[in-house]
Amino acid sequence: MLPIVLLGFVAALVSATTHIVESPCELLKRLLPSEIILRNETRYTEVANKNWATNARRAPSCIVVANNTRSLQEAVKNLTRNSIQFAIRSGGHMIKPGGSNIDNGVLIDLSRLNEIEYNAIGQVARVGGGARWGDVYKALEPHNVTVVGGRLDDIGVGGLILGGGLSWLSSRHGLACDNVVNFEVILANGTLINANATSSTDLYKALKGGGNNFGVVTHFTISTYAIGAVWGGIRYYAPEQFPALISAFSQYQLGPQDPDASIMIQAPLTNSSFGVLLNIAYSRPFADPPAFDVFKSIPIALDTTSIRSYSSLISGASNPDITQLPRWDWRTATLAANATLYTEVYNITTKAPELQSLSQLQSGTFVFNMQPIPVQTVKAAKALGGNSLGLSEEPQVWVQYLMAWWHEEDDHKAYSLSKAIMDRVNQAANKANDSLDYVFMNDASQDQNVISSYGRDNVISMKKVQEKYDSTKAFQELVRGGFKLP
């Protein structure tokens, strides 16, 4: 028998010996038994691959699917502090490859920190970070309220609104990020603190746009506006109509505006079957109203628009034969209110060559859409504290093109046709001077420079933020996805 000491020793040893061995997700799992999810588990897959797109899917070490604030402080603490690469996903929408994924590291999800609490006397709603926003307008509708938030119910609260966030709210009371008075942050030591607008006000300003650069956000308190039934839906339009819409479209964004109105064109280019498709959205439940009577004499092939609850609005939103493709990327410009530039940026889009090329690939799809910002948005940003952006307070339209596709092989072919266009456009808006720097974080592709279109003054505050609150750099170096600082 060894003597006691001896024994002593060789447990130490051991023990010694098994921290050494122990893997980030093994201790996580010693950590928090319940709430890491290992590869050998029959649920990691389904978890892995919650991503929306294929091409954002990823393979992660384990998954970490924390119950409440206090194990997701737990974690993000040891990981930071064993230099561990992480990615963080809220409703894993974001379709740059490993932008809320990871492979041979550890998913952060957030989906069970999903609460939508309202607050009628302070007219707010704590929301999870992993809440959907069709979850949230659906809870808020019987208290005749809601917030200013996604245009589609799936979508993940926590990264539209670090992204920006429009909505079809956003013409009176500007993006969702403005809308927050609170953001609930875990930092990378694991500390839990409150930004707002008297607390940490730097950090509540950055994450207005900032994305994951900072921390993880847990909960969000997000303002409330009344409302009741709505106008809206989708107006269908043959092909042949798109001229008419594009010049629609100028006379809608430079008369004068209704802060209840927004509208959004999408234009299937490569599948002529869907027409065009003016969305509309009208806060208050008048229909027709003159806000949209510009588009009135160009006929209509298919009419679903109505009054509606606003959850219902959001829901009818999303078209079931495009949103079934797998692989998935988009790309955005910003320009200046500009009719004549607008023409130009339908004949180069309509006409681009790239199109064959990318319609030849299997379920190959582009989507061209534009998006009107009218100067309130702005306005009502500056008037709710500001935010990170660096938006000019001028009348724009935020173009996005969408691609779809099939196969990996695919891939790069798919990117460099959609990028090809985008110069084009790009090179038109510089020639007639209308091109603006920003660049919408939540519509962007993975190689556009998102942070460094918010202007050099926004950039310089972000990175002293960044120094004070992580001063090890974890969120620029451990969390790999997103958009990071330049």
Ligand SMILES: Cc1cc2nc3c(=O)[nH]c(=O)nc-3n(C[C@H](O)[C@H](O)[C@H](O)COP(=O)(O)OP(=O)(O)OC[C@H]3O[C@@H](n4cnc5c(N)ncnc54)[C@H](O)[C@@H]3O)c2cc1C
Second form
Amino acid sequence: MLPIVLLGFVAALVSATTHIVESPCELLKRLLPSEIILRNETRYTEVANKNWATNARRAPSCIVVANNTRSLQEAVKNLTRNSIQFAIRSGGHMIKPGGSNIDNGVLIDLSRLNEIEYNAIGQVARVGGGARWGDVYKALEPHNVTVVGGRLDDIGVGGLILGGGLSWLSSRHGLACDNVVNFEVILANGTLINANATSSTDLYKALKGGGNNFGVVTHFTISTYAIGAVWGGIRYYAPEQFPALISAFSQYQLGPQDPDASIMIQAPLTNSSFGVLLNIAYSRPFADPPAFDVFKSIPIALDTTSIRSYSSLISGASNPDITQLPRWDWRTATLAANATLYTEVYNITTKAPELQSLSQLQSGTFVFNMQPIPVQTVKAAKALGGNSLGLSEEPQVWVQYLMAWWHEEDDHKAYSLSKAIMDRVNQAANKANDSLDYVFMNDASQDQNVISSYGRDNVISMKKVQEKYDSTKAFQELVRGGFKLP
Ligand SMILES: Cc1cc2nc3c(=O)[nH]c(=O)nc-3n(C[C@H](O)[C@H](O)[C@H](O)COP(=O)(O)OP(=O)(O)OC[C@H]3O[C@@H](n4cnc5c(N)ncnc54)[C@H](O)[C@@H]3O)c2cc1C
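Can I have the other form now, the form predicted in complex with the named molecule, not the form predicted alone?
Next comes the full complex, and the chain you just saw is listed first.
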């Protein structure tokens, strides 16, 4: 075979003996006949469009739906050897446009790598890189254990872990990435290696927050924790209770910390009929434990909290309806805990002049989220060996704006609107000296500098890992989507 010179994806493979032109997708179809979906096949559209947000979807030239690790190795080896651009998709929930899909390239869909095996002796679960969190929790529940993972059923295991991964159990156990004891990774040359605390330790650390920069992770072995019934759900409040909730949030964060407790405030600002949501999770079966007393005096409009299984807490979470709100931008910032700053953020969020233009967008929706990160989360991460995220060891809040709209022609308007409001937040935080560098990959917008935010030392270490395991920079240059090393 002659090597392929890639010119976008119209590149062709020429057989030296026959001179028959073979496209990269035809080559893959010949090598892996049952696992390649070509554009002219009926199932193509459904599989290509599995990305959650409409604006994250792309039109790949073909899709590799690998049945097992071995065929995935074969695919990766051939793609990199022939300089063919590709994307990797697990659950397809990354909001960034093209974050896990590709135009005119090959999409690797990991959905068939979805095994979930529990090892009671090792107290770990080995989970395929294409599994969904809801299936993981349900499979582990009969064993009375769970893992630190996503807060909604249909998020993919692969992307959530590699971007850090915030869970209802993070207050005690750190982020999802901190709880991985072994990554099974296909490197650019197609070899499969294990990265863990004793083997390829540099890669092990880099993958904890490293996204798709180093390899395709086929399986994650994750620590499990005992769990029985839990308490939690959503409490809805009238919109006028928003300031009281912000103030209680500060007290909650600065008061005594209960590692079983976790919350998130969500305020859908453009649809006041939803009010303000307080998502509550308590990892033991006690209703209204003292950790949440600071919210007690605020009148509740509607309450779904109950003692229930952990999987039912996850499946009961509020999940945006993508058919009504098809296009999305998420944007994040990290602030040090500061009650005065929170009030200012509230004022910016509810009164920013940019909000006026939101009404010009069809289905224009703007949701504000506040996620408290206790010091214990950062300490737990360190105790588990450390990650690459460069988190500051102090109480902090991961603020998030979620913007949704209908029409593609409004994309620019929507992105600029959300950015302008977040810029105001960052200015206020800088002024208060309470802006922290960290940008959470899983909540980040396309223009945010995620990996630079991990700090100079982490970036240098990650670049060394890249040189060692991927000297041709295939995962930088051929693998599209995700957030790349700076
Ligand atoms: C409704 C919703 C709720 C969410 N809730 C949470 C939450 O509770 N906590 C949280 O932390 N985040 C949450 N997120 C964010 C989510 O974690 C990120 O969007 C994450 O990227 C999704 O993972 P995925 O596998 O579904 O994504 P994908 O889009 O499939 O992948 C995301 C990125 O990871 C890469 N990737 C995926 N799998 C692999 C692999 N095996 N090997 C190498 N690279 C890979 C992809 O190439 C892509 O760059 C939520 C997102 C949505 C839309």
